[in-house]
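First, one chain by itself: the form predicted on its own, in structure tokens.
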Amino acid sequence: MKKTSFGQVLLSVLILSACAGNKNLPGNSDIPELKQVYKKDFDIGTAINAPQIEEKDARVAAFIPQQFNAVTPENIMKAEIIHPEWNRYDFDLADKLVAYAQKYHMKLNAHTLIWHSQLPPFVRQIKSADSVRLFLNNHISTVAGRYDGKVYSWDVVNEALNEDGTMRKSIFLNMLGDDFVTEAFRAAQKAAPNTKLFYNDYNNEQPAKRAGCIALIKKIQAAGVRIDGVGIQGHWHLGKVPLKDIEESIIQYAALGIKVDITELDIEVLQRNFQGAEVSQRMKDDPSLNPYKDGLPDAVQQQLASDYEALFKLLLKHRDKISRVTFWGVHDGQSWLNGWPVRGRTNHPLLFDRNLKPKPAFYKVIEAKKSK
């Protein structure tokens, strides 16, 4: 008879415990709940889109609160949607999202107030610094003020840095100078005193960009302005998750007295060493450019599982510094990586496949708790 290790027993207990609350829900009611397994460590979140907010698919509608206890809007709180014209705001979907989060007792991490991308057209037509400053302050005051106490956190400024840690050129930098980030946090602090305020970026676990991010955070703090955390987006690549850089970044950011969240997690399985438009044309005649159209081969599944397991073991090691880990999408079919940078490719970067079936990576994330 095969002996059962203590670790296997512990994992079984975790799985049984996590499944206990699933009995009355349709869908994957026989698998562990991520939010329960990691309940004592950090929140487990996901980004959701408009059809999911409106619960148009009953199975997905049941599945999301089953697995996650935090949500982030993929797009509907970005300026181009929520503030389409100078004197007009559209709060319809954002209000629905707030109601959704309240209904399922989920933390709502709002995304994002100030970002150089996905701006409404009128902002790009502004010609004066005074008008850009007026937009920044009015937008933050109106949007963050409306949802203070209803959302847990805001990504106040998103992606303001270049890869070398310098400030990214944008209408905000060009018109307002280096202090626009501090100005945005000051406005958010005033409008949303009951909301956590985060700076969010990608690749800010890399040393050069990390240094720029640390300098930015220190500048905000030196001005006497509140910043509660930094988001490391976590858009990483199969077999190349930079664990050492991630760990060093968590330690250095936390030393500033702020929380460190993983805010947009996915692990891409496809190569990205070519131009999107070029490949989109060639894909019609060369199926090798879209190699996983019918699913992942076992070797790739196992590598993805290994990457996620190593990452979550690292995050558990520093659980005292982390408040949330959010996946950028519920399942593979929803991932933005299916259409970027190459339209039409099939990607598989998340823990659940297109049918909400848990992948080997899901079970490795559960198993990562065994030794903790």
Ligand code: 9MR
Contents of the next structure:
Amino acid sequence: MKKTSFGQVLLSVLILSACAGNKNLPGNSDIPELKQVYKKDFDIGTAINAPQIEEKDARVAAFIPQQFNAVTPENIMKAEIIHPEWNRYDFDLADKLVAYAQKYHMKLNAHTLIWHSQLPPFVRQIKSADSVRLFLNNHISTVAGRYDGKVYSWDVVNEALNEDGTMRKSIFLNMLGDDFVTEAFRAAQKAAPNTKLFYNDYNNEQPAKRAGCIALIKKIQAAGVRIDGVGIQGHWHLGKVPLKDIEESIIQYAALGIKVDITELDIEVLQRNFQGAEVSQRMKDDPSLNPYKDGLPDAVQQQLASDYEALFKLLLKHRDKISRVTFWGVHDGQSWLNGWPVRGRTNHPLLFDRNLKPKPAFYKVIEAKKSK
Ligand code: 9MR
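Could you present the same protein in the form predicted together with this ligand, rather than the form predicted on its own shown above?
So here's everything in the complex, that chain up top.
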């Protein structure tokens, strides 16, 4: 009798500790896996930062490969970091990222080769078109060449368009004219024959910008240069995801014979019709500018869920044209939207909250698939 009860106690202790252990287990093994649920449709990616590449936090480290089968470096492959001086490259983190993606059998969608922003300071000091051209070609051949066959895709050019579809002013446009985009793709094609080449932008589902984007893609194609896809970044707003424009864009871009990926998805829940340091100051006294510090009210949570549901239903409808959907961050705590357009707010744009807990939006995205 005594023995049995000791055995029972021991058993209960073992079960209890196993359950407790489970709760604290890295990752979140008792929820569906997005990558698995969408396996036959498109890849599900996430943008990751340096600590995530280096797996600093064991819980996050276990969680990422559970949910996602594609990764994009949020910052570490940008020119500023990977090419700090004319003759100096720093491949440390990018090499780690390649090893990370290989370890977890994830696709690596590299971001980005030519962008007007986050350029190393030496580029801004270049004074001649020849030197800009040399930078563009050296940068692409060195970086895209090194990772050819190791990354799945490159965003060759990022954000070259204005909202009205004209070309955005930048050192590349000013010095090289609009052909710089085609030149960049030509250099990438040469350096990276085994890598998919994408043009990436935001708001390029909007009609005017889309028209400019289509013209740009046609120009690359007319020059006999390879372009494999277009990225619609997908930084959208609560209750205003432009489903019609997105659908029209997917159809029109795909008609050019290229893939259409959603490359930086998030849905902003905060007001953002202001910018700058002055607002950061004002925010300290005006809590209405940062209303969800302690969490999302149910109505907003439900709206976010139904926005994501409608979006994924649409993406599923066009799954034959889409190769991946990438979220811009793993969880709300990591999102760039906590710091933009003003610093220090608490935003909630992704499917997982700050504790990696799936939000109602996550379950709606899972259900969207089940109903298809
Ligand atoms: O999320 C990125 C943030 O950490 C950087 O500070 C910022 C710098 O410009 O870039 C963010 O990522 C951007 C991406 O590279 C291109 N599209 C817009 C993204 C959000 O700004």
